[in-house]
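Listed next as structure tokens is one chain, alone, in the form predicted on its own.
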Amino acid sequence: MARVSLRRITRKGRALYLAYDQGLEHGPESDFNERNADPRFIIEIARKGKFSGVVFQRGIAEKYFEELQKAKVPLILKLNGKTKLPKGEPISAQIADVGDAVRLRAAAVGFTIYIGSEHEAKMLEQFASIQREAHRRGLLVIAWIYPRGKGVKNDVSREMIAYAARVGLEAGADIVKLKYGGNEKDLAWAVRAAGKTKVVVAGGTKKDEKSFLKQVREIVDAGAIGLAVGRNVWQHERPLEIARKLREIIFGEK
């Protein structure tokens, strides 16, 4: 096995990364806007606001392969997906593998998981097949793991969200990814049964920034390393400008 080390995607134990696959699972006329639907824009938003990785799908890593390179910022590549078309139990779909993560320079792969759905199983097979070729080829393994499911009541409920980051645990994710409630003690509970899987946490849908900002910072003192946030960041006016802000908070930048 190949060594890995959260250095590649982390800063002095921290985490920023800029989530771009929202594309595929939520369309582009909820999210995108003349600006942020190029790839190219959020490239550059992930260079100047250093960010320690960016959340690509394949497709879009495949294409803007060069400016990404020249950009020096770490890439996440995410592995499955699934469009908001379909209804009943979700289920995410392997859409690349470990092989294209590699060839596309990728420091980490990404892959989600709902379990409660009853395609779980399927899910958790093939994250156990990724993480194994993952580590052996030497990439950190991130696990996007969300409740969903008929049998869900509360996704964010302290259950739910602790349930979800011991998951990531014992799948053998080096770093879950999870949403938050809003309750700093149930996240501080999730990132205690994440045990020594780092925990980062959702961006979510937009918000004020200053409900935003002060989100972030009950996330940080409850124990998790940092945040995975999209539309916070590139779908603000500023985003170089919340960027800064959010170095202050997650890595005590001044």
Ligand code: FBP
Second form
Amino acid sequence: MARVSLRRITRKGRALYLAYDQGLEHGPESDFNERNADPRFIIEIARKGKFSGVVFQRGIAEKYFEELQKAKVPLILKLNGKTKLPKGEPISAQIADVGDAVRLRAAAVGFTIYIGSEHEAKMLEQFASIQREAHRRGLLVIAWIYPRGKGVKNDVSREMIAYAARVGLEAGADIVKLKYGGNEKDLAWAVRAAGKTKVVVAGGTKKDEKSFLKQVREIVDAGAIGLAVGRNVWQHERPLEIARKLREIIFGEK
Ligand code: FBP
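Next up, can you give the form predicted together with this ligand of this protein, since the form predicted on its own came first?
Starting with the chain above, the whole complex follows.
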């Protein structure tokens, strides 16, 4: 089987991705201000902050295609998403496909699976066909695997994060994105469960810088290859400064 090289979206085997799909997931009111509501601001952070990739939904990737090409930051095209408005069992709707990713010159596709949801089967099936086609067409695959829904009590327990990691491996993701519950040993177990699938961790809501950086050190010590972070960077007063600190920890940059 032809392998797609992880090197397109990693450096020294490590990764720092800038996630910006929160406009769809959470809405502008909860996450954005005058500055970070503009996708061009995000592209500039990704470029100057030397991120290994930026995560956009299709609409932003289309409308800001030229800016993104100029910036030369690898695109990770998110293929599904949902708003925060429905109250039922979570399902992330597929709203883009691998053809869109190829057309938009993405390096990778991203896809969310809520394991534990009543709709889990649909997301697993869609992921399977996306994974096959993406690999056939030379794209990497990142799975956001979030335990959620009626079947899940604690989404960041040792059991759940390792389960999410293992689903990433078994479903064929190149990289699995997990949430960190604050226990380094649990994350190390999840990294073990992910086998040859690499692990990156989400940033979560904005924290004070000191505790955020402490968390990032733990994540790297646990064996994750890095972060796919949004709010803790582009809600920061000085995004490039926090990006530099993240590079120091993740890539060992001086
Ligand atoms: P953050 O670093 O801002 O948490 O972003 C990571 C992420 O996975 C985003 O890609 C996504 O929009 C968001 O978290 C989903 O968060 P949730 O579903 O928990 O509200």
